[in-house]
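A single chain, nothing else alongside it, follows as C-alpha cells in the form predicted on its own.
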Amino acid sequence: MDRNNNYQSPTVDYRLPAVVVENVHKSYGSVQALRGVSFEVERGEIFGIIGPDGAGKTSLFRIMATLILAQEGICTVDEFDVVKDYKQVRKRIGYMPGRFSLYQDMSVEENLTFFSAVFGTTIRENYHLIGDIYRQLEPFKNRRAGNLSGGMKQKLALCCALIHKPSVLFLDEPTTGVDPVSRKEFWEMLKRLQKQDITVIVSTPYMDEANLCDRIALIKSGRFMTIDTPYNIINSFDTPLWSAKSDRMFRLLGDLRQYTAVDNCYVSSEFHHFTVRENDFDPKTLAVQLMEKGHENIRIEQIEPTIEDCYMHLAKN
C-alpha cells in the first residue's frame, strides 16, 4: 500500500482554539452522562480530562469523534461542527477509544497499512509521525494484534490514529491497564507529538498524569468541577491537609470521620488523608484519642495537596 498519492494534511488556523465545546448534555434513559460542559482548547495543548469511570468521559470523547450526538450544546473541531461537518471532522482526528478496537486476527503490519489506506495516505508519508513508536513494535510486525501486549497494543492503536497527521488526537483513557513503565513511555511519546503541533486531548483516572498535562479539567458526575493548569489547581487549595497512619488502618478510616475536627477524610495511598474544620487542630490530642481506641505506631502530620487531595476537595464541595 506505500503507493505515491495526493494526499494532504488538513491546514489549520493556530490563532484558533483546536477544539471548542459548549454546554454540551447528554442523557442515556434516566441517567446523565453530561450536564453543560464547556471549555476550549487552545492549538499544541495536551489537555486532561480527569476523572472516574462513569463520570462523562468516554461519552464526551465519542461527541467530540463524531460518533454519538448530544442532546444539546455545540462542539466544533477546527471550527467544524462536529454534526454538520462530520466527515471534516473525521479527517483532522485521530481518536483512540479506551477499549483496544483494532483487528486483532490482522497483523501489526496489515493493521497500519490498512488505517493508511482508509485515508488515503500511506506508512511512508507518515513515517517521520510514527517512527519512534513504530521502531518499538517493527519486531513483532507479523503478529497478530490480538496476541500483543497491552503495551504493544497500546503503540499500535496510537500509530493507527497518527497516521493520517491529524491535527488533534483524541485519546480516552489510553494508559487505562498498562504496566507503569509502559504509561511513562506513552507519556513521553506524547510530549514529542506535541513538538509536532498535533493538539492532544486525553483522559485518565489515573490522578498522577494529570501534571503531566498544560491544562486540566477535574470531571464529576457530567461537570467539570475546575479547569487550569495543574499548578494553579494545586495553588488553589485552601485548608490544611493531614495524613494520618496507623497500624489498624482500616479502622483509622472510621474513628478519623468520627473525630468531631475532621471534615473531610479519605484514603490515598497508604496514609489516609483529611481536612479539619478548626484552625487550632491539634494533632496530638488526636493522636491520644486513637491511642486510647487501640491504635498503635500512629503517625499524623501536614502534608502538600495534590490533584487527587484537590479532586476529593472539590467533589466533597
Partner chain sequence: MSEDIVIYTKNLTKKFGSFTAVDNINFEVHRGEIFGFLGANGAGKTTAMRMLCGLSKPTSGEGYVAGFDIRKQPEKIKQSIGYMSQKFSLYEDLKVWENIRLYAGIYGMKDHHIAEKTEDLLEKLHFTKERNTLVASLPLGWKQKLAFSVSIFHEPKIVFLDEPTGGVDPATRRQFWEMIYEAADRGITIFVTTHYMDEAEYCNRVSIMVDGRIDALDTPHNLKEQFNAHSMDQVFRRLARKAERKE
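The form predicted together with the partner chain is what I need now, so please give it after the form predicted on its own.
FYI, this one's just the chain on its own, none of its partners or other molecules.
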C-alpha cells in the first residue's frame, strides 16, 4: 500500500442517512441484549444513546462497527452493509470503545503513527482534524500510552479514531471518569467535527451531554424507549413535576415516599423531585404534614422537567 499518495477520504452522498439500523436483535445465550432496535442517523448529526449499564449500548456499537454479528436485522453505514461490506465500513468509521484499547507499551506518537499507517494516511495529512486535541498531547508524545492519565488516554484514543478522517464516529462513553472542564472541551470538539460533516454516535451516562446531542435515543433492556430531540423529549413529559427541600434531606426522601399522593420520588441536586398520583395534589397539605414530622425550612414548588427527569420517568415505567 502506498501510504502517502493513495489515500482518499471516502466519498459520501449527503442526502442519505449516515447510519441505518433496522430491527437488530442480539442475544448471548439466553440473555437478550438487543430486542429489535431500529433508527436512522442523518449525516452530520450528533446522535446520543442514553441508557443504564447492561441496556445493550455496547453491543449496538460493536454491531455497527462490524466487530460482532447481530442474529437478526440490518445495519448499514454510508449505504454499506456491516456484514457483507464490512471492509468498506471499516474504512469509513472511527470507533472509540469504552475500554481503553490502544497499545499501552507504544508511545503516544507511535500509536498515532500506527493507526494512520493502518488506514494508509499520515498524521500530517489529517492534522487539521486532530490538531486541537493533539497539541495538548504533544508535550508527552514520547510517553508510553499506558502511563498517561485517564483524560489524556481519552484524547489520544479520539485522535487515533479520527486520524483517517472517518465519515462516522462511534464513541462508547468517551467522557466517563473525565472532569467537567475536560468534558466540556471534549464536546466543543465534537461540535467542531460536526461542522466538517462527521456524523457522531455517542453514548454517555451524563445527562448534560444528552442535551448537547441533536437527537437522543433512550435505551432500556435492549429496546429504544424513545428517539427524539432533547427539546421534544422534555416537552412530552406529560405529568406535573414537583421539587421539595427541607433541612433534613435524607429523612425528607423517606417521608415523601410515604405520602400517598407522591408517585416517583428521587434525589436531584439540592432538591428531591417527585411526580404525583392525583391531579388535585395540594403542596400546602404536604408541607403541613412534613412540618408535623419535624422538617423545617420546607420548600415545595412545581418545576419544569429536565432531560434527566425524563430519563427517570421513562426508566421507571
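What you see is a predicted model, and the numbers here were worked out from it, not measured in a lab. Take the two forms, find the largest set of C-alpha atoms that superpose within 1.5 Å, and that set is the rigid core. Positions refer to the first chain, counted from 1.
Taking the rigid core as fixed, one finds a CA shift for Asp238 smaller than 2 Å between the two forms.
Remark: with the core as the superposition reference, the CA shift of Asp247 between the two forms reaches 2 Å or more.
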